[in-house]
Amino acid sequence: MNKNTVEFRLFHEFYKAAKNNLTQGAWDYLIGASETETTLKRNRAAFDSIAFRPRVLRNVDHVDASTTLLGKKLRMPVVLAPIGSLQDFHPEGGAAVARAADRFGTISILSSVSQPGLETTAAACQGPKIFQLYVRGNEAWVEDHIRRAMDAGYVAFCFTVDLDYYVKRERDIAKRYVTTGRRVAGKNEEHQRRFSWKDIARIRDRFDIPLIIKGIATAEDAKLAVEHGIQVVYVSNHGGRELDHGRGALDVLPEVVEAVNDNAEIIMDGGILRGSDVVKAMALGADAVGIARLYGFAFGAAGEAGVLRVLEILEDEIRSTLGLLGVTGWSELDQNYLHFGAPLVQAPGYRSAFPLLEEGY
């Protein structure tokens, strides 16, 4: 741990530092969502509404938080989800995030609208990486990106499919703020709107690389993904940044788990801000979770070192939560450790995960 990050011990400290470091436009882009931001709030409410049923007097001296995803060993079941325009939070962008993930022992997913781009980010470190694409060109354009990702050594290729229309993100509009990635990727969006299961079938037939579909929000589409040979079904509502009034991602997870029926691996993201959130998602059947805003705060606060530090703190919370539940690893965890429908004691939102913010820390 270097001198610049040793002071970070709590998640809300990253939040505060990032808010101080970033421009108002970049900050609002990081924390914001679409229209009324209802989906974002439901993401948090889904976690806040589940309580734990801990077991005691078990030997939990050794707790193993590691797992595997796509055949790769992960130090914990947390991947760094794609964030567009990472370069707006720190000039090193996706390369620094990939290095942090590699140093910690997990996987980063590079957004196609984050710099320094596919090949440069791949060369930044030796650890496993995934490339995520927004479709902004024809079949040849898409296939060129797949070939480039394969040549660069990415372990999987991810399509984000819940962005057919760019919904009003009113924090950005109010500031007249446009991200650097949006300035480039805001063109040729008709290709995304035309992209369909037919394209997925064609790609599955032509390329030997694991495919991930990110943006699954129903059992019906999870079944279609399995039927199309998708290796990873990624439950996500874009962090509440697209369709407003969607369900919380954690609320969607159980029906997707049932639909997939162990025929693909499952990642979910949306509202994960604590180690206890990770444990709840895993108990409901996820194989791994994605974090985005949480490491976005850390990246804005302290760059690569901040991302590494936030992963370390998250791991500590995960391990202590598992131990206090009376389990020593993921194979022992199931829904019997959860209680559903517990009343909320605070309004949902970011601050429900960071109560010290309300106390002026």
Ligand SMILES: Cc1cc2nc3c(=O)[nH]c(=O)nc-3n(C[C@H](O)[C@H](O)[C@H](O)COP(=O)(O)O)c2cc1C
Second form
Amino acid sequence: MNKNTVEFRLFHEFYKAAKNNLTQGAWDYLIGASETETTLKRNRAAFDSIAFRPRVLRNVDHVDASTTLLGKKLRMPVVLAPIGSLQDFHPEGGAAVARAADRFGTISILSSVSQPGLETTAAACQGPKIFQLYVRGNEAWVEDHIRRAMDAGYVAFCFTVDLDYYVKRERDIAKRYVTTGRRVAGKNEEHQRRFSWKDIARIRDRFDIPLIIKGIATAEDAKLAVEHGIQVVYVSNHGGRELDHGRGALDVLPEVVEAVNDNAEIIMDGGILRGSDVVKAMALGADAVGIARLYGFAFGAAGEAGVLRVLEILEDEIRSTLGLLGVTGWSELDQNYLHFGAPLVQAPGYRSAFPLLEEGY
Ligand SMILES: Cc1cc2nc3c(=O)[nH]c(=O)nc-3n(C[C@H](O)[C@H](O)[C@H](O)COP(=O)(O)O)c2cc1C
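Next up, the form predicted together with the named molecule. The previous block was the form predicted on its own.
Following is the full complex, with the preceding chain placed first.
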């Protein structure tokens, strides 16, 4: 690890360093959400309104935070969610993020609108990776991407399905900011709007690669995903960047867990900024969670080494939270360790995870 990143000890230090390094446009693209940003606030509110019920006087000398997803061993149940235009945060883009995930011992999901692209990223990192597609072409175009991802060794293929329409991300619009990814891929959105369960059924029949549907926000759609033979149901509201006034992603998780009924694996993302957040989602039945902005801060702050460091800090927090709850592994954790409905004074934003920032630290 380079000397610089050892200096980072707290998550909010990455936040401050990234804010300092990035252009105002790139920074606002990273932190922003849609319209009133209410979905984003609810993502955090969902975490902040759950408290823990810890058990004591148990032997917690050895805590194991590892798990498996899609048959792959993960050092902790946290994957790197897809971020478009990573090259706007650091010139090495998605290849460096994939390497950081692999060096740590987890999986990254490469966005189809991040550079350096599908094949180059695969060549830059041998570890397990997932490819995520926005549908920007017809059947043949989509199938070509699946074939290319299979040829390049991606272990699963992810369709993000919660952005049939781009809503206003007002921080970007106010500055007339357009990411490099969107400058290239911002056309042909009608293909995404027409993409449906019929396409999923056809793809499921034709290709032998695990499929992930990202952007599930109801039990009804989770059931449909299972009926369509999807391996991973990915609960997400795109970090509050698409439909405004959605539910907090963590609030959606319980009904999806019930609907899936162990017939698929479940990833959840949206608002995860602390090890305790990961533990709450796992206690509610997720098999793994995704983080996006948290590693985005680290990437903007210190590139690949920054992402690796953020994962190490997150792992420390997860392990200490588990130990303090009196459990030594995920199989011992369930909802009995949670208390719902602790009152909130005000709906928190992202900074609610970093109290020192609020104090101008
Ligand atoms: C800057 C940025 C770019 C994103 N780009 C993509 C993308 O290309 N594809 C995608 O499926 N989701 C994208 N997302 C959504 C994330 O994958 C993830 O669902 C969400 O941000 C998780 O919430 P969090 O940022 O609170 O961790 C993006 C999120 C951010 C913050």
